[in-house]
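This document opens with one chain alone, in structure tokens, the form predicted alone.
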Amino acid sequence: MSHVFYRKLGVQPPEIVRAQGIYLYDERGHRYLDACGGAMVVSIGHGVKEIGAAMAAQTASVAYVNGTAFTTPPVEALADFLAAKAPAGVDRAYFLGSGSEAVEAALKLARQYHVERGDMERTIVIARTPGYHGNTLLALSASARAHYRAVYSPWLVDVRMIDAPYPYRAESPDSPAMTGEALETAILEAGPENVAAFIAEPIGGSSTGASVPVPAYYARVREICDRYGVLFIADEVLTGAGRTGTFFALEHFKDAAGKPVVPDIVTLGKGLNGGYAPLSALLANGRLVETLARGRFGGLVHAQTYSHHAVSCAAALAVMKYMERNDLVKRARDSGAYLQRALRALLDEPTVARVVGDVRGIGMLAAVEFVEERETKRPFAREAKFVEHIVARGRENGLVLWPNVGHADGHNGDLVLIAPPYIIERAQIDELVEKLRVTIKDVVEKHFAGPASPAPRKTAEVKS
């Protein structure tokens, strides 16, 4: 019997001795294509070993200070590597272990910042449902995951839920939801002068399975934000450092005259890091900084042994170097293209198509939605544990997949999420979707090939 306190129990997972480009190795031998790069981390591929030799070179140079006493070089670097990415202002950068910490942080800064202005009342966040932030409480408040708040309800805070834009599952292209008229309803319904911020994905995550808003939507956001005081938060951990084809996913989206959209804060992670450490990075208008600076305590009230550390930065730092030297960030874009072609083709096979109620995304990010019922997208019921037998029997084939469960109506829905590192060949492409028309005519045969089950049971989604 293992020791370990596995994330999840009652099962023993293989044991991964060697991972190379986009493929694990178990110990015993069989190998899996990672489509979902982990959990959606793995950007540059398995096995560089100039990322671990920068480590190690870190390492035995200076591994670890206070970050509230002393700074490093690679954390100064990737500051400044970053601050030169990032939209116009958004300059200052603080390091952290993971998503999770960043958004933590993003949305203290925002109270705080609100607090030092002297608006004591700005204490209300604005969220989107389905949306995923992170599994810290302050950060699990802001996040519409019914089967993750169940057991700590009594213990988070109240978080106001908007309807995210899911064009699949959208009553209109002109709805609320869609065109970001939501905020503005909701920002009234709380009084403007409660509101400290509002925190989106720029381009869904699992939660609604790489879903791409309108592209006038978030020049409504910041419009918006802008009118009623409120900070705009940009969470890319999942989606920023170039999984869309683009370094931030915001970027593809621009207000009437072709600007960029600025958000206040934008947090990274995942990709930043390419799964070599454990990093993320809150990203901070220096309006905000400053106004801390000059504030009674002089800094974020917020602390982390680990925060800005060296090694990490280290990491991050070579895997960014790494990514520009190879123009990968331009190859998630066109390789991402023929991604997207390629899983679209899975509507072609009648036995796959029939549980296939959509295929999105952008870059190489995307999602292939499972519906029992493709004509009214009725969800299968979450007991059928629909996608569980997908990455199952993908697991078999030798195919990793990302799954998501609820977003249909907050308690039925199935979707897998593929990610693959940015460096995939076309070939490789070929074999990954491959493998998934053969899974998911496996799970069809198997399991689903009689006749059409009940309506599935309908769960109002988490408002609050």
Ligand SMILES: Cc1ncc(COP(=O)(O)O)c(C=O)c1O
Second form
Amino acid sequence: MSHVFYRKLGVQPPEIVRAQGIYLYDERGHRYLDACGGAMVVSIGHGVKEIGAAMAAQTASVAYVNGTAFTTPPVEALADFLAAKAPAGVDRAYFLGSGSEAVEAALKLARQYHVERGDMERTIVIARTPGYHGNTLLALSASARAHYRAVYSPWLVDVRMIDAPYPYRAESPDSPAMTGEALETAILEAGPENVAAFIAEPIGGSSTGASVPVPAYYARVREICDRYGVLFIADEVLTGAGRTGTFFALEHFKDAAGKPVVPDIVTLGKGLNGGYAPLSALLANGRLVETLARGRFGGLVHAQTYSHHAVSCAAALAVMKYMERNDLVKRARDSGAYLQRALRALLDEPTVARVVGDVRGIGMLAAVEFVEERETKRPFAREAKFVEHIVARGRENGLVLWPNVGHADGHNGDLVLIAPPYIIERAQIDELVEKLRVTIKDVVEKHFAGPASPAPRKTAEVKS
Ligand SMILES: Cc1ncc(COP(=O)(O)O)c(C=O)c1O
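For comparison with the form predicted alone, provide the form predicted together with the ligand.
Okay, now the whole complex, with that chain kicking things off.
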């Protein structure tokens, strides 16, 4: 018996003893193609030696000082790097460990900014469904993930939800969810003077499976937020640091004059550290930080022992340097276009195409959404565990995939995210797609060959 309290109980996970490039190797010598970079984390590939060297050097010079009293060279250098990448004005970086922590801090910053300005009533946060921002309680409150929320719903705060832009399942291309109008309606319903912030993943992560909003969406969001004094938080924990082929996913969206859409706060995580050390960041507009500097508390009221960690920042800085030197954001864009095209080949094989409702994405972020009936987009009943079969079979076939469930109606829905390290070669993309094709075919033939089952039921969130 292992003494590890595993994340999934009842199954013994394979032990990975080596990882290189896009491949993982377990203790029995089995090789897995890491098609999702763990949890859409691994950006520059596994096993890049210079990252370890940078961490070792930092550990040897200074591993830890507390962020309230001191700063360190990698913290300064990483903040400079990110400020240079971020839209004009978004130039202050606050470092934390995980994406959830960055989201918690971003939401708190929004609230504190309003309080410091005497706007005490601004407490309401608006987020989107489907959507995901993390698993600590405030981040979970802003996340429309019924199965993560069910047990804890009595502890969650009220975050207002609007429908996310989700082209595959949208009522129409110009529905309020698709254009951004839904945000204005929600702000007016809440009373604009009560709304603190709107938080959104610029391009859907696992929740809407790599769904890309229409080009004008975020200019509209910015305009609405400005009109009502609401802060716009772009949660780029998953999409940031190059995943979609630009450093920030928000760069894909411009206003009518072709100017970038500038958020008030951006969160980063996964790709920033590439999996080498836990490190997330909140980037804030200087205006917000100056307001806090003049305010009652002299800083963000968010004390965490390991914020601004020197070794974690050294790791992320080394990842960023490696990414720059090897032009990996461009590679994510170019090879990503190849990946998106290659995945469409899944639709060529009838057995596979029968259950593939949609293939979509941008750059190195793609999704395959599965449906029981293509014409009506009817999802499989959750009880059928379609995507669980896919992930299990994929692993047997040496392919690691990231599942998501519940996006179709809050309960049903099955998709896999494909988000490999940006360094993946074209031949390896072909290998990935072939393994995926075989995996889907295996699952359909073994478990879903019979006639379609009755329409699945919708199950509401557990309430206290
Ligand atoms: C958009 C987004 N925000 C926040 C988080 C939470 O990050 P973490 O799991 O590192 O706490 C995630 C994780 O998947 C995410 O995709």
